[in-house]
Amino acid sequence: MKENLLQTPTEPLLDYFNRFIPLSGEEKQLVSELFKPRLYRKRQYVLQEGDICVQFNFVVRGCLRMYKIDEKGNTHIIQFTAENWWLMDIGSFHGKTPSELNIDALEDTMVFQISHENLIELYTRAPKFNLIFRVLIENSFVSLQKRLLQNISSTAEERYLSFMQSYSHLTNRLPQVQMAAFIGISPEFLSRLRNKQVKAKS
């Protein structure tokens, strides 16, 4: 049965913003006006390499991945995004340039989206969102910086343990091949790491 997107409640999005700064009634109404619901089916693209990223996505339910396919056909996963997280190609979104990345849905995924133009309008009409999104972007930058440092200075086992800690809510939802692509190892090596951890706990 097709979902009625027009009746999709904005409560998860409003709850997210309220954790930063309580919103007024007018600001809640503004969020409802400027953010649009969108349903992506499993395996459907949110963004394809070569296209311009025109939406900032807040995941209500489901899971998205952002990734790059290299010249040899290998998939390098940059980020997984599940409930109450955000995802976009920030360089393409703000620079309005073609993206080098792909974003697709690993599950049927409901999002709220805002365009660059509407985001600027949100900042102008409700300045407190400037602070909210600044903190959001800063936190994302810190996470990506930590991931970069891990990739150049951590062992595969350390990256696996970090993944299990950061994405514990997704470990039973993601195929092993996806987790391996994120960590930067083969699925076979990931199996050995998981078996090692199971034996260590027992």
The other form holds:
2 protein chains.
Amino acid sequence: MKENLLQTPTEPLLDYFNRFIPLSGEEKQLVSELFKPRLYRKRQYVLQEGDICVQFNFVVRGCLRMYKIDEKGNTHIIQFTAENWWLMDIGSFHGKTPSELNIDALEDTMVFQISHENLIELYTRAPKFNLIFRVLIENSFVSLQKRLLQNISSTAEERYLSFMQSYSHLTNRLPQVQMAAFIGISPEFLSRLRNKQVKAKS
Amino acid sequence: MKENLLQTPTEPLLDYFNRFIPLSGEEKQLVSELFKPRLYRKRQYVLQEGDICVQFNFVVRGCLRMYKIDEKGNTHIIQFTAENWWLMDIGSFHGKTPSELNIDALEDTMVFQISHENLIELYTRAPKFNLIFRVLIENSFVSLQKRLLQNISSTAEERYLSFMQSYSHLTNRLPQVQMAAFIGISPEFLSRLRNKQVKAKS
DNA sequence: AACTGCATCAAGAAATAACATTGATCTGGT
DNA sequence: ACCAGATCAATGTTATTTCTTGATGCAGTT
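And the form predicted together with the DNA, for comparison with the form predicted alone?
Now the full complex is given, and it begins with the chain already shown.
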């Protein structure tokens, strides 16, 4: 019957920032005030197509996915986000426009969220965060570009191998259907690829 | 990979109102405009402690539960809501104050929701709904009172038996853990009670 | 025309998670 | 000392999710 949770202080988040640049007491205080904890359960939507993305999310534990569903009903995963990473639909968040993407939880997931409004306040009252978030975005940008390149230049098998390398921390946590939707192949074909790998090794 | 849904018209809701008091075409129109369909999957939150309850929910199919988690982490279920019933945290809804309660789905559940704002509009443009919702609330109030009385005056076994009677339509649909949390006993003890009943009958 | 790289569909198998039962032991109130 | 009920741990039982496999199809190569 224990279903309690959510009573968590902002520590993991503060630790995260601190590893970036040490924060002053005041800044910590600000973070604690402006970020709100929230629990999403497996399969729960964090953002649904058509809604405006109004929260910037930091995952404390669990795992989220951001994806698009095409006209045929197929799911294409843009990003997995597990512990100590950020996620939102930047376009929708900054443009305040309806999102074409969905975000939902692959596991029970605890996040800290900051609203657009509060983020602006954070920037104003502690300009240091401009730097922090700039670096964050730059990192994300780089890995996005890398992935794009990967994608347009490789076969399914190559993409699979590369995924296994880059996401080694997630590969035994994610269902294969989800990996397939990330790599861009059918789950059945992924199953066959893995099979082949195993056989090749013996 | 098909994850589409939600294309339902407002019919079940209109039927429901119609059985109460026949609606005019205009009123039907209003209902269709102001209530929005929404699908919650099993275990998804409809309302989370600390949020303001901004929607009045009518369950079309599936089942919701409203509950409180106490300091020890124990869950106490206030209400189950299945087909053709209403659910929300009235206090939070009207007072626009953060709720102390949670609502989540015990099955995949389809609801029609009306926001506070739109409900006011509904009352203004079709005063007949004042009557309808008054009667609704009165009914709920009566059964709540009944339950309270039950609760303070009976042993676990009596409460169990009474539950089985009053909720006969739900008893083979709800997991026993949930019934236990409603009746206010441990799931183990509920299991023993049932066992006893079975034996008593033979 | 045949071959390669993938998709789709359907059916089972395997793994995991949710739920239920049972025994043992404990507790607070009569 | 007894009763109503809790708690803990182990085990059994379903369901649900995930994975694999075979059959078949199709669009581009070769």
